[in-house]
Structure formats: structure tokens, C-alpha cells
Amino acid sequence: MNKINPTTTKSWKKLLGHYDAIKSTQMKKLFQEGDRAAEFTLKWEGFYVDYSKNRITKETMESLRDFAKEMKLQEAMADYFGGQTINETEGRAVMHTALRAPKDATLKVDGQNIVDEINETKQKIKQFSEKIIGGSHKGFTGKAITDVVNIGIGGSDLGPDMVTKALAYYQNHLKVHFISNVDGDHVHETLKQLDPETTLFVVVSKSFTTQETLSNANTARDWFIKKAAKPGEDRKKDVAKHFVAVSTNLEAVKDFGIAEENIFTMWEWVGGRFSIWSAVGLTIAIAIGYDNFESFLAGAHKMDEHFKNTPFDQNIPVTLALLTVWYNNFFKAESEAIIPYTQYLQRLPAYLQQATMESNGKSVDQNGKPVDYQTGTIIWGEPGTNSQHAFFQLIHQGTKIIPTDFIGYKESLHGDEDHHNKLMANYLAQTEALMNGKTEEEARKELEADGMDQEKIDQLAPFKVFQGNKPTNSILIDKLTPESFGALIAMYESKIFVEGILWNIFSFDQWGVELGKQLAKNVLKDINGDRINNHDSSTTALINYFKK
């Protein structure tokens, strides 16, 4: 890996000077020069990515690409796809891309071709999902499964939940539920909707020790045993018909009561937030059918090939990552908004929030030294048009620069042209409004046209001004399909990887989530015990108040 402090590179210093020269440039003036939209648009496989509404020039992008080369991005990409141990702090390769590779590919980790093992697991997912969908897998009373409950947390929940909601149009007759939070109200609210005779639980935990997941799984198992049994019966043996697991801890899973043939393996070289392509996607395969799941993987692989083989100036993930660095490190923008103009993608911002912030929320570089520049971005968002009636006020007239990705589709899945045209009119109008804004002169003319008197115009005009010059990317895709959606997620995954390389940080560990979990174990002992161990005065007072 590169291990270069980005701020010491020649290209970074050049970018600083370039930023000073263009930081106040108005985008709408840039559109008066040449065919800007054509120059700053990328087209690929039904994707149309217009990044012309950004505070950039041709020189900006050339300088950013020079920076990527100086940071040895191409070499890092070769290590990424080549199975090298790029997750150095955990001593692992990062090979989630292998999970969506073709069946005949050769991809090696520690000298071993991992594709055969991947194909074996895929075949097992196919066979099991088809049994559930077709009804040949029966519950303990001989009834077919009607409800599937995914129990996990983090990537083991957010990913499957997000994808099944995104691809709900392709979902079959099965009802799918997700339990993640250790909050007992969450699990019990879900369980009260279910029939133990026709419910399948998918427990997803690589270690099978995660507190939240195991607590919820144990509660679900206890509920099943109690609800399934008539007086005098013991239904523990029937757990095997209603629970399956995705894990590496075979002994713990078998002790739980799950049959060995219903354990789906995971690998150390797959991080949780990038695991939907693995057996963690079992719930997805059950919900949308295995063929659609394979299409989802195939779309991601196509994007991988685009990312790996396309020159930087035509490379979608590289371009988007360079823009993030441009705003984060030079304009000092701290967040990015993701606005999908489809309700199907309602969970995508939350999913990308985890993927991005858990990956690149780091303050130590690859040399183990504190960074002296900003890394990571705060990711947030909601579907349009709902978000327009919520936080768009801040994006339009607030004091912060918030680069925003607008994701839209040319085609409506249900074919309601009237609704879709209204939706997409908003999609298109918002980026135009964010770029152009509205001057005070324009505001005054509008108020005059409304017949308002001069005193009222003078009073209101300042409040009707929009500065504009707000950066956006328009990602317009032909149609929401399993394949195109797989490509969209892989696009953001690759973008995250590029950002990590450019910031010289390790994107694939997540030590930052450990400390709170460790301390929670100690606090739980204090809550359940007779004495309270050493804490600061605030925590001690809170524990006492909670227990009182």
C-alpha cells in the first residue's frame, strides 16, 4: 500500500493553489463556456452520471487525477483485487469482490483459489432458498414457511434489510422481517406478528458471540419453544427446522440447536459492511429468488470490472471519490447527502452511512501516525421528494456546503407515468435550483409580479435569496433491477476504497466500534450486580438513577 501523507505530495500543494484561484467561482458562469454537461458526464451500462454541477474546472479534475496517481491508486487497486493483505491491522485480505466474480474465475488468497469454495456456498444458498420459496422445507407441523426473520446487526442487518426493501418489486410471496436492536421491545414487537409453525429465523453472526444478535436469537428461540409446545411437550428438537445460521463458529451454532447442514459459512476476508454478497445475503436470496440474487451479484461484478479497467478520466467510482476529497479537504465540507428519488431505496442512505463512516472514519494513517488533515465524511439522506419537505432548507439556504448525490431512474417499475414524471421533475429541478440559486433582483421581480407593495418587497426580498453554487451529482439509471442495483452498491464500495487510499488510511478495519462494546459489558455487571465498579461521577450517577 502507498503509506504517503497526501499533504506532502506535489499535486496536493498544486490543488491548494488551484482552490484559492477558483473557490469563489460561480458554476452558472462556468456553464457559459463550451458544452460543460458533455465534458463532465460519464456513461456506462445504463448509468448516466452528470457531475457538471460541481465547483470544478477541467484543470481541477486533471489535478485531482494527478493526485490519485501520485498516491499510487492504480497500484493499490491491483493489491485490492489481487488478494493482498490490505487490511493490515487485522491481517486479512479484502475479497468481497470475489463473491460476485464469475464461476470460472481464479482468485487467490494465501495462494489458494477461493472461487470453488464460494461457488459451493452459492449452490447451497440456491438449494436452500428454492426449498423455502417452493414450500418443500416444512416447519415442525408440516406447514410451509410464510415468514422469514433475519436476526443480525450492522452489516448483517443493514445490508439484507436495505436490499430487500430496494428490490421489493421483485419479492415473492414470503414476508420478510428484520430484528437487530438489542432493545427487547423491537424483538417482541416483531415476534407478536409471527406464527411459530411457519416462521424461519436466519441468525447472522460471523463469531456467533455478538451480544445484540445472540440476545435476540435466544429470545426468538425461547419464544419458539414456548409457543410451539402444547402442555407437556418439549419442542427444543424442532429448533433445527426453524432456525438456520450464517457463521464461522460451527460449534456454537450447533450448541444453539441448529442443524449442521443449515449452517452457511463466512470467510475472514469479508468485512461485515461488505458482506451482502456472501451467505449474509441468504435472506435476500429467499426474498427475491436465487436467479435475481445472482443478477444482483452480476451487476456488482460489472461495476468491479469498470472500476478495475477504466482510465481515471472515465471511471465513475474514481471520479466520485476525487470530488469527495476536493470538497472535504479543500472546501472543508464535512458531510455529503444521498437523495434517492425512489421510495424503494429508503434504506440506502443508512447503509452507505455505515459503509462509509465505519470505513473511513479514521484519525490514524497507514503508518500509525495521527493525521493532520480531514478524513471521512458524514453521510446522511432520505428519499426525495420527502426530503425536500424536511432538510432541503439547510442545503439550499444554510451556511454549509453539502455536496449531494441525486439518484434517479428513467423508468417507473409500476408504470405510473404521471407520478413518475412529477417525481423526476423534482429530481431535475432541485439540482438546477441548487446550482443557479436566486438573486435578490430575481426575488424582487417575482414579488412585484405578485402585486406586492414596495415596503413589503424591501422587507421580504432578502429572505427569498438563494445563493446557489451548491454542488450536486446526478446519477440517472435506466431502471431499478437487481443487476443495476448491485452495480450501484459496488460503485459506492469502490468509491469508499479510493477515498481511503487518497487519505492514506486503512478502510477495512473498525477498531472504533470496540471500546463502547467492551465498556458495556462492565456496565451490565454493575446494572445486574449489588455494587458499582469505578466510573466517572456522571456514569456512576446515571447507573444509580437507572437502578433506583
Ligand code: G6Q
Contents of the next structure:
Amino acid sequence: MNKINPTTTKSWKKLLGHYDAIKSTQMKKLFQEGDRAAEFTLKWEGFYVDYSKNRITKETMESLRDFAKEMKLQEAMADYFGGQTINETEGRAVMHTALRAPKDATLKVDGQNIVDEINETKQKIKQFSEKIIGGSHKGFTGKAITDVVNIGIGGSDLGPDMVTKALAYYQNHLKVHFISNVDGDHVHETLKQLDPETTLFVVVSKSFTTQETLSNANTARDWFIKKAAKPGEDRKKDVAKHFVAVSTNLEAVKDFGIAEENIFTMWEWVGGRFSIWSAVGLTIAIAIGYDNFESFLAGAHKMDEHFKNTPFDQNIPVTLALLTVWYNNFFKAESEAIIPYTQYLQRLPAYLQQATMESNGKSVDQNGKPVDYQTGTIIWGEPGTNSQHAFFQLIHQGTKIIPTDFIGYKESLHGDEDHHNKLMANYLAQTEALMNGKTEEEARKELEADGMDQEKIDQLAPFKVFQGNKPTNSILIDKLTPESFGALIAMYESKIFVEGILWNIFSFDQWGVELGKQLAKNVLKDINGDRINNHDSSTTALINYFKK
Ligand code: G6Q
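Got the form predicted on its own; could you also share the form predicted in complex with glucose-6-phosphate (G6Q)?
Everything in the complex follows now, all chains and molecules, and the chain you saw is the first one.
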């Protein structure tokens, strides 16, 4: 079936005209008419999503929703949730949503209900995590585990790392560590902190062929065997007590020396960057306990239900995705910032960077033709308020338009009202200032009030002007819990899916990542071998220089 080029739809053309009409309109003016906050706020299960501080009117949103209909979003959602092979270039269904579905759901891939095998793996995660937390799983000297090390990269690292930090408030006595980079600094620095008697390594690799992960896992295993053994002892057999793996590639895991009963399976229909809901989340379940992990899944499922069953005008992921298209394709915004106002979510921007940029960084459409419009946005960000003292300058007064998501919580976990009120005052003040800006007249008045002389005021006033009209979404959630956090991640996952449909691209493959995996192998042969194979003169010279 020939899929539609978004720019050829009727609604796209209409949006182009509408963009011309409102591109210079100040949001501040729009706020003088009607109750924008009421009109452009979505409320759902402890989520309050105010998107009124955007350069939109009722007409904008209606046209964007018409566009989604023309792009057959509803039909695409049915294929997504229905287990169709929507990852066409890899010939796979995309079923990470099944991992958080209720135990008694029926979800089919190739005619098979996959829920039973999901339940089996979940049961195994539950039993194993409880043994580690409760101390009944003993290391080779009979001691309980104190440290858990997740070895993986990309989708097999970012998710567990980000979620354990986000839900650190719910963490038990176990210490968790993450090793991802093939840079030896990462593994060797981490090993220095560990005792082989009480450490569990969780090797996570969907393919179990990833160079970084296998190198780190080999180094960790060698370290374990050497460090655990007294002179004359061989500790190879004890690897079984200290290494488990998460993978689809059972044979390769067994070849590595991990016992079959210590392998947690995952499936081809789970993409790496969407895999935290699978056994890739084992480290999360160990760190926060299985019940909390289940709540995290349940929250995500609730958001899936919201996404699946809510009309577009009340649908949070759909609305956020439409806004992204509006800025990316009409205002030519290149990036979006994600600013969580909680230190717990420090790794969320990096996680969403992968989820979004790996999914929608594509320039060929679903028909295999080069696109003639912009696709995936650049995602970046850091927690507030730190980011205010760093890059907010550019968002306020730079030349670029950077739509920004502000994520905050009504209630803090620490209960220190003074800190929380100060934090949230910043959250609220920033979105207001980004929208309102400051006119020259206002700037002058402020300087006068400071008692500055006229000459100095004339000189300084232009620099104190803020254009305003900078778009933000305020995502205010009741409280950071495993459940609300699962819902937040699922919200962004669905947003990414919608964007892909609206841009007519395949969001679930990642040939750019695969390319990197091949290239490094070839260059490694040149570094380790006697002769260097064909490269451009720059690369050849660099390899020679490195080898000298
Ligand atoms: C994610 C990507 C990528 C992947 C890593 C690790 O969607 O495909 O980030 O997760 O390359 O791959 P393995 O899990 O196979 O080691």
C-alpha cells in the first residue's frame, strides 16, 4: 500500500496557510481572549497537562487533528496494538505494550497469544528478585548479594539506569551499578568498588553479539574468577551464582558460560529502546522490589489504555505529538528540551533522547522514498533548576525556537515544603516568563525603578528585552510513584509512535545503530592487524597515528 506523504494532505496545506496567518501572533495576546488554560489543559489520573502556552489557537489544534485523521493515525494505532508487523524493515511486530498488559489479556503475534510466556518470565523475575533482596540467593562463600551490576548498552542500559535513578526513593538496601561503555575506564572503575563474594552481574543484551557488552561481561567474568580464587583454587563453576543474563540469544549466552536457568528471555518483538518493561528491567525489579516494578508496568498500561481509547482532542500523547509536528514542520524548530523539575529524573532527557532520536531520526519514508520534509527532533535537557543557571539563556534570548516540556510534581517525596515550594516557584515562573517575555518599555521601567540614570538605561534596555512567545508544555503530576512514572514513560513512547505515523516513517528500526556496530569491527581488525584496509586518507592517517 502506498502510504501518504504528509505534505500532500489537504490539512497540511491548510496548516501552511494557518501558519502564515498566526506565526507572528503573541501568545500574550491570545491569553487575553477566553480561558486558554481551561481550553488547552488535559487532566487524566493525576496528570495535569497544560499546553496553553503554545503558539496555537482552537483552529490550529482542529487542523492538526484533521491531519492526524488524514494520516490514518487511528488505523495505525489498531495495527500497533493488534500485533501487526509494523516494524516492516525488520519483519517484526512491536509489542512492548503487551509486556505491561494485565495477566489475563490475549495479545497475539503471528496468531499466538504471547501473554502466557510474558507471565512466565515475569514470574521468574519476581522469584529471582525476591531471592536477591531477601538474601536467600547466596554467593560462592555463602554471603548474601549486596551489589548488582547491570552490563549492557543503549536500550539494554539507559532504561534500567534511568528508572533506578528516577525511583531511587523506593530503592532497598542493594547497591546498583551500570557498566555500558567499552571504554575500560567504565568497567575497571566500577570493579574497584566491588567484592566478588557479594556481587551479582546482570548481563543484558538482546542480541548477545554487542561488542561493548560482551567485552565488559568478559572482563567482569575474568575479574570474578581471578579475584574470587585463593591460590590453587578454580572459581569458574561459581560464575553461575554471580552471573545472570537477559537475552533472546540463548545459545550465545550458554556459550558465555551462563547456566540455562539463569537466563531471562526476551523476544524479537521488543525493541531495545522500548525494553525496560521486559526482563531488561530485572535490575529495576531487584533495586525497587517486584511489587514496585509491577506498579511501574501497571501505570504504563493505564497510559496505553488512555492513548488507545481517548478521542484525539483529549488524548495526551496525540496532543503532544501534534504540537511537535506543528513546531518541527511549520516553525522549523530543530530541537525540543525536556526539563524535569526533580533531581530523580536526571537521566530522563538522555533516555528520551535515545527513544525519540533513534526512533524518528529517519530520512526515508514508509514507501522507501527520501522524505522532502523534516522528521525527528533533537531531544536534550537537564533537570531544573540547574538548567536555568546554564542553558536557559539561549531558550529565553537566543535566536532559536525550542519548545520545552516542564515536568514537575505537586507533592515532593522528601516532604520538605520549603525546598519544594522554591523548586516549583521556579518551574511556574519560567513558563510564565518564556510566554510573556519583557518589552523594552517594561525593561526601562525596571531600570528606572533601580535608580539608573537615563544614559545607562538607553544603553542597557535592549539587552534586557525578552521576546517571549516561547512555547512550553507544563506537565504537572501528583507525585513521583512507580505507577505515575510508568505512565510518564508510556506517554512519551506513544508520542514517539504518533510522530512516526504523522511523518510516514518507520519508527521501530535503527539501521544507523547497526551500521556503527559493523564499522567498529572492521576498524578493529586494522588496529589489531599488520596491514590497514582501504579507508580515506584521513582515516588511514588517523589509524596509523593511533597505532604508532
Ligand atoms: C535500541 C537499539 C540499541 C540497542 C543496543 C544494545 O533500540 O537497538 O540501543 O539496545 O545496541 O543491543 P543489545 O541489547 O542487542 O546488546
